[in-house]
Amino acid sequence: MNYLIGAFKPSCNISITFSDGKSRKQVPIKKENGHTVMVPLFQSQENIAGKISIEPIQGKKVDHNGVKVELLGQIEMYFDRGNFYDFTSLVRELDVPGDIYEKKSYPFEFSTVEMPYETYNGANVRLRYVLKVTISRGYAGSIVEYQDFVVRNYSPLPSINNSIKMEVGIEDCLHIEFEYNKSKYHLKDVIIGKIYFLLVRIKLKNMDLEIRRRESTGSGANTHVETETLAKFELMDGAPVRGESIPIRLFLSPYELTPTYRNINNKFSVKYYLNLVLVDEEDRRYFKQQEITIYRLQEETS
């Protein structure tokens, strides 16, 4: 009976290490089982190199039809879970068919890898990068090991960053102007603006500013949109009067934002909006929404 139990255990241990793993910045990602692990952080055009070690379980040998390592960039839709779309796929053959009797190590390198999209875990989609090691075995089934890593890409300061100025109103009842200092913000930025009441003939009791994330997946008739309110910031509590000006100062750093992603590989988009919400004394709600662009600025200390 013990023999049968042992027959289904893997015949070797596979470890994947990065050559600069100890010095490279580590960031957390959540695994499918809900556990959080620390993995190395890369950006596009970097070299990804390291070592793969295969160690047979004591007293066993590993006979195989070849060993390879793949670097994969993959998109998975949650409605089609388990089916990965590979937008990046690179492979290095590490060994020809043969037997492994004792611990064996293989260096590998992928040079200046094009990784145009960032790692993303969303409501209905995820984008991931992995190293996948495969020991090919015909009759016994291949042995596979994965190692995740994270990709983040940085943008320079935009050369043009216009302010947002808008008017909103209900005829003969309410007329307000609002202004945000710019339309593009980095992840650690501050939204500065003001709201000016030109006409107030309805009794407002409060006003909030929300940051909303809208994730669109699929295309055409199969498009699915998920909207999430990430932050709610009270601008005013009580009734404003005509001519009153209310300042806005909203720090983005406390919130878990990503950059704006537009049509990633024709699979998904992530957009951000500032949503102004006014509530009157009869609990009627008035909205005005404005898209903003969020980008990742290179951190000086990284």
Second form
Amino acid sequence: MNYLIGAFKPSCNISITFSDGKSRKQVPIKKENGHTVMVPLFQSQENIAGKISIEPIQGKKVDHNGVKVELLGQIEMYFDRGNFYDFTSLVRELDVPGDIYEKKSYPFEFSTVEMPYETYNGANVRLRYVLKVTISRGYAGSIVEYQDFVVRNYSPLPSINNSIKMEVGIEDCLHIEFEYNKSKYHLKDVIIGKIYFLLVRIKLKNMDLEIRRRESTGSGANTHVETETLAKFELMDGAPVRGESIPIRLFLSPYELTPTYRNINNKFSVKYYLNLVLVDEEDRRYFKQQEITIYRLQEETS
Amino acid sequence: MMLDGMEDEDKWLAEGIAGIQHNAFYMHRALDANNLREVLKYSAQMLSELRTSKLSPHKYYELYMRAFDELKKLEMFFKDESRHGVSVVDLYELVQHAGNILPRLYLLCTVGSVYIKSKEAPAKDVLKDLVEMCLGVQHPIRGLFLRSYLAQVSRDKLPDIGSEYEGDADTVMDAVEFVLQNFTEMNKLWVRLQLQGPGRLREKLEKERSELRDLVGKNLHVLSQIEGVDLEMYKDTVLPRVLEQIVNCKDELAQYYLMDCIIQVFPDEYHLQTLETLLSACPQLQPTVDIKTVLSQLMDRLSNYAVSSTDVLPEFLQVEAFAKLSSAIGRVIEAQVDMPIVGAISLYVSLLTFTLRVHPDRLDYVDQVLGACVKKLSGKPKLEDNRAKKQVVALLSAPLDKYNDIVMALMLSNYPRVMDHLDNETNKVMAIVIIQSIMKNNTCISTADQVEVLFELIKGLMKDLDGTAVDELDEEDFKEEQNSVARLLHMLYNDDPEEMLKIICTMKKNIMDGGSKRLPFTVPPLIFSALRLIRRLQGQDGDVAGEEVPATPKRIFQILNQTIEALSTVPTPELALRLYLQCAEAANDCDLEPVAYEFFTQAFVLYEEEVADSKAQVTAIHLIIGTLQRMNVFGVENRDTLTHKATGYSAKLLKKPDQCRAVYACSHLFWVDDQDGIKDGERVLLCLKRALRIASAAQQMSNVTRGSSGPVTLYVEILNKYLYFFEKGNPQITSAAIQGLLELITTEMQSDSAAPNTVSDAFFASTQRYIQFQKQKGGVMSEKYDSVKV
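Shown: the form predicted alone; wanted: the form predicted in complex with the partner chain:
All chains and molecules follow, beginning with the one already shown.
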């Protein structure tokens, strides 16, 4: 887009700082080029304020048709890379057309910004928030600077959080009853549960609990589903006999989970499943998948 | 195939060890660098080697031990928070992130042990968590080792009484609960190992399984070491729970081993107080479990305990140990229908040993045990199984060994009934045991009733039992047996004559039933036993006259007479003859002339009719002469008859030298060197002269038949007789006669035909020396000898 800039030296440096940048929590995000950078973390309804400094290169002036800062919430589908869908777009005009000769700072503020969706980096879709500073120039193309930031929204403790309890089996072969203590887990939660063997006629080798993420993008006929196994946690080693009860304790914190996203702007959904897999000695797999809801709980410290 | 299996296993083990070493190396580096992340990573990788299914328990153990050593280093690291900067609580969570369960749980146990040590959480919570989480490993071998690791690391951290981990929240109950739970789970895993093997590998698997048993048993050991497990807790919690598991696991090997374990690891006192509970488990065990060994062990221990101190004996009584054991054994035998009879009997043997040691005074207990045994044996054919027979012998010998007194056994009503179930062979063995016991202890059987019972016990030896093939008896064994019986008969004795008579009658009755083969062995002791009684009665004879006393010598002699008569059926005339003579002598001492005469008559009749062998005749005649010589009861007439007979027989012996000797022996019949003994010098001389004649006839015969006159021995012997009577003052024996005899001998010796004989020469020389000596001695005797010239 700014290929012309590439041809010349940029005529100015743009820096974006947040007013509470020093105290605000920073989180890492992975850029497209693979580098991880630390960016500030916000949540919905926060004020996003700061200062934008434009400092022309020594002895040069920047001649522009206006300076603005935009706050964009974008969804990018990977099959449609480069094409952003902005679900949020707020603009603040910072300067009327004119010239900048020396370093100039513009304070800005977006107050109580509605940012309903969280930043997300998925397999086929990306949701990001960015501050975009544009110095519009007629002929030479605009000078644009981006500043990513991350949005995370916290949910309260769900008022109803039933356990998942189920009896499944293959007739005369295998009959189990399993229980997960909740249906909704926060990101640092622990899944506690147990599997009770009512009938075992097959020689089991082991049993795993998998956490699977199902990311569906698009809608209708174009729906694309990508399933990813984020965790494979061995629950049991060896063959149980009837009456055994195997405990489950799975800490979620080591895994890179996100909250469950349901139908984000009609573009995508991210759901999580617990998949209980029993493997027999012939490596046949028997499994039962249960959806769980993952939410982000406000961390007490930070 | 199997061979390859072995080699492969070694290879796999080597690979496993290499894997552990490799990861341990990196783990050490990380430990040195205090890099927790890396430490966790490599330790988990290292522990992953333990996930193998390819190794036998034995090899797996080797692998486990390698990992175990490394885990100790890891634990040190975890303990030192300054090295990794993570609180133990966080660490406890952190290790649970590991994806594989086995490494995860090993790490968890390791951190758990540190966690307890830090006391940041109650020990019981951590322990409970650990033991629960370990449920995830259901593979028998891996699970067993994991849990044994848990047991190992937690051992010194149980909230026992007096332990630093004991607190308000942590009681010894929690410790017990933890160990019990771990034990239960381990046993389940262990038992499962059995269910998994295919049939053809069963034996090998069983062996491998058995190698793992100590891992399970260790828990019981830990339990026994917990200070806070007092009797109360043992009774209410520990034992019922352990037994429940043992019974429920329904596994032969495990049940046997664990029962044994319980008995071995917990104190005797506990066993005693919980006997009922412990025993009630026994009938519930699998029918194939070797309960008898288990119970024997228990009873052994208890009896040792009882013996260890007299203070504990009241406890035994209080808990009715015997009754409980006894009924438990009954129930076990009932429950285990297939138990071979030998098993049942050996159980009774153990019980008997127990009661003998613990309640030596309770003979009724012994009888009860025997009774129970009889009940078990009844309705079954006689025992065939050799081991069972041995056990019965052991059962019956035990009381004998204990009391060293057969009389005790005789009071046991069930004793003979047990013996009834033995076959003849074993019955004999047992009978010999009984006899040996009596002999060893010099036990005196002193009532007729006891004697009767005793004979019942040893009837295998006393008579032919049905079904014994005669030819299967070994002659020597038979002799041995009967000699034992003979020895036994001497032990049947009572000081009271009446009772003794009863005993003798009983003996006689039994002996007479014994059959002709036994009589020669059994009659003599009976006779002598009776004679002993007679000799005791001798003096009292006059005092009791007129009263109704059954025990008079007369009566006994009647019995004797009948008894000896029985011998004639055998026939053993020599023996009978000797016995008659013995009796005659006894009758003599009792002043019963007719009786004595009768005995002599019997003896002579035997001599005439039955003793045909010439050698036997010689012996017999000498016996007769010897006995007759001592008789002083006879009147002149009787005596004459008898002596006449005796001399007559003597002269009719076959061989001349025998004749000669018998005849000169007869000379003594006429000269009894007693105060009022018969002294008929003339007839003495007659005898001697006759002997001389026979001797010279013998010389002549020898001359004719062999060409040499033979030794002069007979002459010298007669000379000696001459000297004897000469010294005794027989007026018919003169020095001239002696002188003549001396010369005769000298001439004979110098004659050409005489063959030199060193024995007779020496004999003669000594005789001459004797005469010489008497001459020089001085006094009356030397004067007498004065006229004799040597």
